[in-house]
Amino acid sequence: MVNPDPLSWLAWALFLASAPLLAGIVNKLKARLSGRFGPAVFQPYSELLRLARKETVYSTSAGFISRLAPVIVWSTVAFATLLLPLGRPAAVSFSGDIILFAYLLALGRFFQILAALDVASSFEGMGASREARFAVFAEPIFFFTIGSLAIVTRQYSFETILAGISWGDPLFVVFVSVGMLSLFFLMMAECSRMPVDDPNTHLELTMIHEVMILDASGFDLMLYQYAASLKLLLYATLAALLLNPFGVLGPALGLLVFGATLVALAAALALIETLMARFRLVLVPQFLLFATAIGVLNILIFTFSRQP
C-alpha cells in the first residue's frame, strides 16, 4: 500500500540525501582513530559530484547491460528504503514487504554481477564470482534475523514488526540485542566493509566489490558509489530501527536516539576497520555462517521460551 502522507515521502527524500554522510562519518572516525585528521565528513558528496561531471567511457566489449546496470543497482536500493518506517509510516508498506526488501537488493546485486561479466574482464569476472558466492551465505542472515522477529510479533511487514517491539518485554530486549548484532555483521558483508572486504584497496586479486566496477566511470561510477553509500545507511538504519525509538520515545527524543545509534554503529565499524585486517577469502563463509547462527539463535530463544 502506498502511503499518501507527504511527510513519509519527505523522510525518504532526506534519507537519500543523507546517505553519503554516514560514509563520510565512518571515514572521518577511521582517520581520527589512526591518528590522522582525515577528510571532511562531506567529502563523499564532493566525490559523487566530481564523478557525475566526468565523461562515461565504456569498454569495447560492453553491451547494453553495462549501461543499464548502474541505474538498476541504484534504483533497487532506493526503492528498498521506501519500505522502512523512517520516523513516519513507511512510504510503501504491505504484509510480506520484508521479502520484497530482500529480493530488491538481490536484484541489484544480480545486475551488478551481470555488468561485471559483460565487460569480458577476467578480474571483474573473478569479483563477480566471489560476490555471488558470498551472497549465498549473506542472505540467510537477513531472513533468520528479521524472520525471527516476524515469528515473535506475528507480523510480516517492517512497519508492524518494528511497531511491536517494546523495551518493557525482556524477551524483546534479547531479540533486539541479538538482531542488531546479526544485522551489523550483515552490513559489513553486504556493504563490502572490513573484515569481509576492504573498500579502500586497489589490489584486484583480493577485492570483491571494488573489482566489479573497475571498468565503470563517470556518471555510472557515481551511481555505483552512491548505491553503496545508500546501502550502508540502509542496513545501519534497519539495525537502529530495531530499537523502535520513534514508537517508544516519540518523534523528538526518538530522532535523537536514532541519530545516536547511527553514529554508534559508524564508530563501531570504524573501530573494527582500524584494528582488524581483512579475512582471507576462505574464512569469509565461516564469518557469515557465524552471523547466520546468531539469527538462528533468536528463533531458538523464542521456541524454548514458549515451551510449557
Contents of the next structure:
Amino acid sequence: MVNPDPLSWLAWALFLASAPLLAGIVNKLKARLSGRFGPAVFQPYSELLRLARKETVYSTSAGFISRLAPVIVWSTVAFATLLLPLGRPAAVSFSGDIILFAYLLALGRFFQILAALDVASSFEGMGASREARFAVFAEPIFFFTIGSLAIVTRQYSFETILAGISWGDPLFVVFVSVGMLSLFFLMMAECSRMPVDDPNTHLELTMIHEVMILDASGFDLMLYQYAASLKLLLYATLAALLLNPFGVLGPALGLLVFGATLVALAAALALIETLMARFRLVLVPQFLLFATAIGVLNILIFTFSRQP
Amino acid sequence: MIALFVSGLLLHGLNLILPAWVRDSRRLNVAANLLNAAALLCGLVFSLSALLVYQRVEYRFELPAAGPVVIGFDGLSLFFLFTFQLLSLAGSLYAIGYLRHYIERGLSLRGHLWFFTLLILSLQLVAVAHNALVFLIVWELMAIGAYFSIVFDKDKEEVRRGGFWYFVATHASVLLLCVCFLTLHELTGSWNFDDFARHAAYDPKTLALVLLTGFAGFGIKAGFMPFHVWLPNAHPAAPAHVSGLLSAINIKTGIYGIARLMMILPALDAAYGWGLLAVSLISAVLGVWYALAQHDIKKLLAYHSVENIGIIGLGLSIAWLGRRYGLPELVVLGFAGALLHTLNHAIFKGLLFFGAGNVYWQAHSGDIEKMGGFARVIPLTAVAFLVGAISICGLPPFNGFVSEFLIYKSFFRAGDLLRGYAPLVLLFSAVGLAFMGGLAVACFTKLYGIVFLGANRSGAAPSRQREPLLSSVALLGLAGLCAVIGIFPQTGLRLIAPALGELASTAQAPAGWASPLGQLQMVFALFLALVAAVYVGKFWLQRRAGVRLRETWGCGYAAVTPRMQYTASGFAEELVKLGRPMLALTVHWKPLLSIVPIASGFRSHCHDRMENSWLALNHAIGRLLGAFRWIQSGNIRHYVLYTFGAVLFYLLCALVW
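Now show me the form predicted in complex with the partner chain; what you just gave was the form predicted alone.
Let us now look at the entire complex, which starts with that chain.
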C-alpha cells in the first residue's frame, strides 16, 4: 500500500523535478543530429517557469472543465509515477496497481479531451477526436506488454513484476526486449512523438496533442506541458525498469545503467524524429496495431513455451 | 424487520388504487411518486439492514397448484432487492420533476403511474420469489408494467414501435424461461429453487436444455448480443425515469436469473463458461462500438448498457470456469466483480438516463448534434452527468473502477491458475476490456463534450434554467453513491458479502481475495489530496498573475459560428469507420460541386446489423407462412368445410383406433 519510506517519496520528487530534463535532452540531440546547435538541455525549465508566471486567458466558452482539466491531467501522470519503483520500493504499491496505472492515465486523457471540447473551437475538436481515436489502440499495447509480464511472473504490481524479472532465464531476455520495444512504440504514440504526431509543428490541422491545448495559457499551459514531459519520462522509465537495473546491479551501478538507458531511449527517439516524417493520420492505427502485435508476442511465446 | 418490507409492498398497493381518488394529474404526480418513495424507503431500510446484519430468512406458505411457495431473502435476493429499491427510489423522486413537462403537454398520468408502480412492485417480488411458478407470474407482471410505462407517450409512432420491440423480446424471453422451469419441474417434481438445487442427478443432456433455454431467456432480458436489439429501440421510446429504470434494474433481472441458475445448477461443462465469455466479450466490445456511432443520447446510453451487461457477463463466466475447475478463488472474484458491477452500473446508468431526461427537456429532442453548452444551462445535471460519465468509463476514483478492477483481477488470476491456452485467451479478454475502456472514453468524451461543453449548435444561447429540486437530489445522490463506492470500495463489498457467503467457494477462497480493494481508499485519498493541492496552488498563482476572458482563438478567422464546432458524428467518424464490417453506416451526402452555393447537406446513420438480421429473419418467416395464406380465403363456406373436414378426421380416427 502506501510506503512510509521517505526515500521512496524523495525518489518520486526527484523524478518529477527531472522530467523536463529528458525533454531537453531529446531536443538537444535532435538539434545536434540535424546540424544545429540547439537550445540548452535546461531550456524546458525556463519555459515552464515563464508560463507559470504568465497571466491566464480563458475562452468565454470555457466552463469549469477548462479550469479543472490541467490539474487532473498533471496529477494523474504524477500519481501514476508513484506506482513505479524508482530505485527504492515504489511509494504506492499494491497487487493490481498496473490497472490503476492505465486507468489513471485514461482519466487524464478523458479530461484533456473534454477540455479541448470545452472551448467550442473546431481545431481543438479535431485534436480531441484524434486523441480519443488513437488512445483506443494505445490502451491494448500497455495491457499486452505489462499484462503478459504479469501472467509470466504471476505478480500484479509494478514492483513485484519488475523484481520478478531475472536475467538468468533466456526466456526473460526475449520477454524484456520485446516488452521494451513495444513500450517504446507506446511512448511514441502516447507522448505525441514523431511518427504519430509532430511536437514541433504549429499547423493546427496536423497536430494531436498541441492542437488540444491551443486555448490553454499561463499556469494551465505550464501544467499541460509539464505533464507531457512527465509522461515521456514515465514511459521511458517503465521501459528502462524492465531491465531491472536496480534489482540486478544494486543501487549505484543500477542508477548508472538506468540513466544510460533513459539517455539511449532519448537518443533513439531523437534519431527517429530526425530521420522520419510524421505518418499520415490514417496510417496511425496501423502503426499502433503493429505495436500491439509486438506486445502479443510475449504471451504467445509464454503459452507455447509452456506447452508439453 | 419483515414488517417493513410488507408495509412497503402495502404502500405500493395503496398506490395502485390512488388514481381512483386523486384525479388532478399535478397532485397525483406528487402524491403517487412520494408514496412510492416512502414505500421504497421502508423497503430499503429492510434490505440494507438485512444485508448488514445478515441472516438467511425464508417464508413458506401453501398455494394451490404451486405447492409450497418460498419467499426467500438469501444474500443474492437481498442484494438485488436492495439494488432495485435504491434505483426505484431515485427514479420515483426524479419522476416528480420530470413528469411535470408531460403534465404541461396535457397528458394524463393516471394510467402511467399505475403501471409504473406495478413495475416497481413486481421488480421487488421478482428478486425474492423462490418458487418458479410465482417467479414467472411476477416476471410477467413486471413485463406488463414495463411495457405500459414505456408506451406512455403513445401518440408518437416511434414510441409504439419501441414498445413493441420490448413486448416481443420479453415474450420470447418468458417462452424460453417456461421451457427451462418446466423441465426443472419435470425433473424434480417441485417448483422451488431450493429443490432444484438439491436435485443431484442432472444428466448432461437435460442440463444442456435447461441451461441453454435459461441463459437465452434471461439473456434476452439482460440484453446480451445478439438479443440486445430491443434495448436501443425501447429505451429512447420510454420517458427518462422509465428508461433509467429499464436500463438500471429491469435488465438486471436477467443477470439475477443467470446468477440464480448458476447457484442452483452444477457446472459440469466448461464450454458454457467459455461460451458466456465469448458472448460477453462480443456484447461488450460491439455494444460500445455501436454506442459510439449513435447521435441519439438515449440510444447511445442503451447501447452502453449492452456493453456493461457484457462486462457483468465476463465476471459470471470466470465464476463458472472457477466452479468447473474447482478453483474457489476464481468463483469468488468473478461473482464479486459481476455483482458489484451490477450495482455500480445500476447507479451510474440510472444517473445518466435521468441526466439525459433533463437534457431532453432543454433541447426538445434527443439528437445530440443540435446540442452544446448545456453545462451553463443545467449545471447541476452537468456535474452529476460528468460523475456518471467518468464512472461508466471505469475510471478512478469512482465506482466503475472498483468492479472492473475485480474483473481484471479475476482474468489475471484465471490466467495464472488455468492451464493450456487459457492464459492466452484470458489475456486477450483483459486486453479486450482495456480496448472497450478506450472506446468508452471516446464515447463519453464525445457525449459529454458535445452535449454539455462548447457552444450550442442550434444557434440559440439558452440561459440558465431552474432544475427541479427532487430530480436534482436524485441525480446528485446517485453521483454521491458513485463516489462513495469508488473511494470506499469496502462499502460495495459489504453489500455483496452475504451473496458471496452463500457460495460454497467463499469459505475455501484465500482470505485476501478482494485485496487490495479494502485499502484502496488510502490511495484515492492521496490522489484527491494531490489534485486539491495542485488546484489550490494554481488558484493562488493565477490570482497573482491575473485571469482574463477572451473569445476562443479562431486562428485569425473572425466570423466563427457554433456550427463550426466538431459534431458528434465528426468526432467519432474515424473510429466508426474502423468498425465498418460490424457497423452498417449509410451516408447521405449532397456535396457542393458548383461555385454557386446550392442546397447541400450531409447525413449519416448507423444501422445495427444484428437488428437487420432479426428483421430479415422475421420477414423470411413471414414470407414462408405467406405461402399458406390461401387457406385463409375469407369465404365463410371454406371455413365450414374446414370444420367439417376436421370433424370427419376425428371421427375416422375414432373409428380406426
